[in-house]
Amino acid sequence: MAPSRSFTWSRRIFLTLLTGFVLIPVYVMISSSLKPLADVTGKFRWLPSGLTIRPYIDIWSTVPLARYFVNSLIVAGAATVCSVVIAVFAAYAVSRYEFRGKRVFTVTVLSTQMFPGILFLLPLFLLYVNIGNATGIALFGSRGGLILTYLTFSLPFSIWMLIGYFDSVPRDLDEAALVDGCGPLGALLRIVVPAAIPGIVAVAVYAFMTAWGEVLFASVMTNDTTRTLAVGLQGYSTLNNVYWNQIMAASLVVSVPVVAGFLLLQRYLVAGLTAGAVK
C-alpha cells in the first residue's frame, strides 16, 4: 500500500530540516576559513562580502601544523596497524579455539569499554613516568607511548567486534585449508582473513578515527615535538587574539584524511558493521 500524502510531506520536510540541520554548520565553517580575519570576528553575514584563500596559506606558519599532522599520521596508522594485527590473531584464536578461561577473557575485553577514559589518565601517565625513570625507555611524550596509550581502547573493542564477525565465516572453509595442506595460521591467513574484509576495514577505520580525533591524553601525553594535531588546532588561540578563519581552513584540512577514508571505505565499513557476509 502506497502511503498517505500526509506522512510522505512529513517525511519530506524532517529530512529537508535534517539536512540543514547537517549542512549548515559546514557551510558555516567554509565560508568562514575563506573570510578575512576581520569579517570573522565582525557581525555574521551568510554571504561574505569577499573571499580570501589566505586562512589556508596562513595556518601552516601560524603553527607547525605540518609536524603536527605527520605525528598524527605515524600515530593514528601505527595504531591502527597494530590494532588490527592483534586483533585478528586473538578473535580467530576465541572464534575456533576452547580453551581454559575463554569466556573470562571475552568478557574481560568487553567490560573495558564500560569505563571512562579519564579513569586511566593518572594511571597512565604515573606507569609511562616511572617506566623511563627505571629503564630509561622514554614513554611519556613519545609517539610510542600514545600509540600503546590508544590500543588500551581500540583494541578490546577490535577483538570483540572481529569474534563475531569470525563466528560467521563457517568452519568448513578452516577444515577443508588443513585437509589441502594448510596449518592454522595458513587458514587464517589464506581463508579467514580474505572472508572477513569488511570486519577488518571496520575495526580499522574505528581504530584510525579514535586515535586521530583523540585530545584528552595527546594533551597530557605530549609534547611540542610530538603533539598531534587535535591538540595542535588549539595553536590558533592565543592569549592577543583567537584566528577564526584560520581555526575552521585547518579543520577542513584536518578532516580530509579521515573523510576521504570513510568514503573510500565506506561499502566495506557498512558491511562490517552488520556482521559481514559469509563466503
Contents of the next structure:
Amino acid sequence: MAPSRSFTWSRRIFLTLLTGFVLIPVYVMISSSLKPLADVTGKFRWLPSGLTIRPYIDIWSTVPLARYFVNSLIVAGAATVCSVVIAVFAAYAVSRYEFRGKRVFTVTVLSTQMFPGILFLLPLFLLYVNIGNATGIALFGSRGGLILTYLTFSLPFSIWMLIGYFDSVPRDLDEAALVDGCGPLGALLRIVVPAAIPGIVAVAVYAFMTAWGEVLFASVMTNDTTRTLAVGLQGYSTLNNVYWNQIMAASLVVSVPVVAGFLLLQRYLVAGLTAGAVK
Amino acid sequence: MTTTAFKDPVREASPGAATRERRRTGRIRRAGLPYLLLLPALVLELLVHLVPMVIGIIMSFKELTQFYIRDWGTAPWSGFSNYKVSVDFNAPVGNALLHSFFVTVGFTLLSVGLCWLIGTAAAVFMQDSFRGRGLLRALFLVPYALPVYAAVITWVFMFQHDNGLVNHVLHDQLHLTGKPSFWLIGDNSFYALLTVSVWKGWPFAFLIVMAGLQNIPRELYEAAALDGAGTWQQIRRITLPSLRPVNQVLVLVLFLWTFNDFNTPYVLFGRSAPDAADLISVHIYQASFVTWNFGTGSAMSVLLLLFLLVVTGTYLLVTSRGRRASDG
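Moving from the form predicted alone, what structure would you give for the form predicted together with the partner chain?
Time for the whole complex; same chain goes first.
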C-alpha cells in the first residue's frame, strides 16, 4: 500500500529541514577552506569573494600537520587492530564456552562503558609515570601509552557487539569444524570470523573513529613529537590571528579519510549493528 | 547490547553417547582455553580501567595538590575532607559542583530527548525506499563520522560573534535579534552546546533505530494494511512498540555518552566553560588540572560515578531488557 499523502508531505518537510541542519556546517567547512583570509576575518559571507587553494598549502607549514597526521594514523590504526583482535578472542570465549566468572566478566566489561573518562585521566597519568620510572618503559607522552589507552575505550563495545554477532553464527558450523579436526582457534579463524565479517568491520570502524576523535587523553598524554591531530589543530590560533580558513582546510583534510571510509563501510555498520547489537 | 541466552538448546539435546563422550573430554582438555582467550582483554581492562579506578578512589582520600604529584603516594591522608568540600553546597566549591550537576542533568535530558526524537523520526521516515534514500542516509551519517574536533571547531567558527554564520543569519539576514549575540560566553552558551551535541549525536540514534527496524517482519505491516490501518497507525501500533527493546538500550547508551561527554564542550569552550554550559566532566577537569587540586577532583569523579551507577542500576531494573541482561 502506498503511504498516505500526509505521511509523504511530513516526510518531505522533515527530511528537507534535517538535511539543511546536517549540511550547513559541512558547507561552511568546505567553503571557508577556499576563502582568502580577509573573507573569514570579516563579516560572514555565504559565497567567497574569490576562491583560493592557498589555505590548503599553508596548513602544512603553519603547524606540523603532517607529523600530527602520521601520529594519529599510527595511534588509531594500532589501537584498532589490537582492539579488534583482542575483542574477537574474548567474544569467542564468551559466546562459545561456559566457564566460571563469565557473568562477572561481561558485567565488568560493560560497566566500564559508563565510567566518565575524566575518572581515569589523572590515575592513568600517574600510573604511566610510575610504570615508566619503575621499568623504563615510556608510556607517558609516547604513542604506546595512547594506543594502550584508546584500545581499551573501544574494547567493551567491541566485545559486547561481537558476542551478539558470534551468537548468531550457527554453532553447528564450528562444532563440525572441531569434529573434523580443527583446533578451537582453527574453528574461530576459519568458520566464525569469516561468517562474522560485517560485525568485525563495524567494530573496527567504531574503534578507529573513537581513537581518531579522542581529545581529552590526547591533550594531556602527548608531547611535541607525539601530538595527534585532535590537539594539533589548536595550533592555528595565534595571539594575533585565528586562521579560520586554514583551520577549516585542515579540518577537512583530517576528516576526509575517516568520513570516506565510514561511508564506504556504512552498510556493514548497519548490518553489524542489526545482528550484534539490536537483537 | 545483546544478552541472549548463551546456552544452545540444540547442542544440549544432541544425541549419541560417543559424541557426548568425546565432547566431554574435549571440554576438560580445553577448560583453560576460555580464560586464555580472555586474558589480553582482562589484562588491559585491569591496567587501564580497574587499577586507575582504585588509584582514583585512593586519591580522593588524599590531600593531593601539585606539590605531591611527582610522588603521589606520600601525599598526606585527608579522610573525607575532599568529599566534605565537594558536597558542602553553601561553600563555593560545592556550590559550583551542584550547579554544574544540574546544568549537566538538564543538558543531558534535552540532548538525549532531541537526539532520540530526530533519529527515530528520520529512521521511520526512511524505512520505505524512495528516490535518493541511499544518498540521504549517507549524508545523515556525516556528522557522526566527522572527528569531534573538526566538527566542533566548525561550529565554533559559526558561533563567532563578529564573523560567524549564526549571527549573520539571525541578525543581518533575518533581523531576529536586536544586536549580534555572544554564543560561546554567557547564557546562550547552553543552547550553542545543545545544538552541537544534538547535531553530532542524533545520527547514532538514527543508525541504531535503522538497524532495529530491519528486525520487524514485513508481514506485520501487510497484515495491518489488510485490516485497513493507515501509515500513521502502522507506525504507532507496529513500528514504535517493536522498537521498545532497542530504545531502552539506545537511551541508556546516549545518556551515558552525553552525560560524560568531554570532547564537545572542551573543543567548544576550551579549558573552562561558561557557567551556563559548565558540564560536569569539564568542571572536574578544571577542578583537577586548572586549580591543581587533584584530591578534590578525584572525590568529585567518585561521586559522579556513584550517581551514574545508581541511575544505570535503577534503569536496568525498571526496563525488561535489563532484567533479561542480568539473567544472562
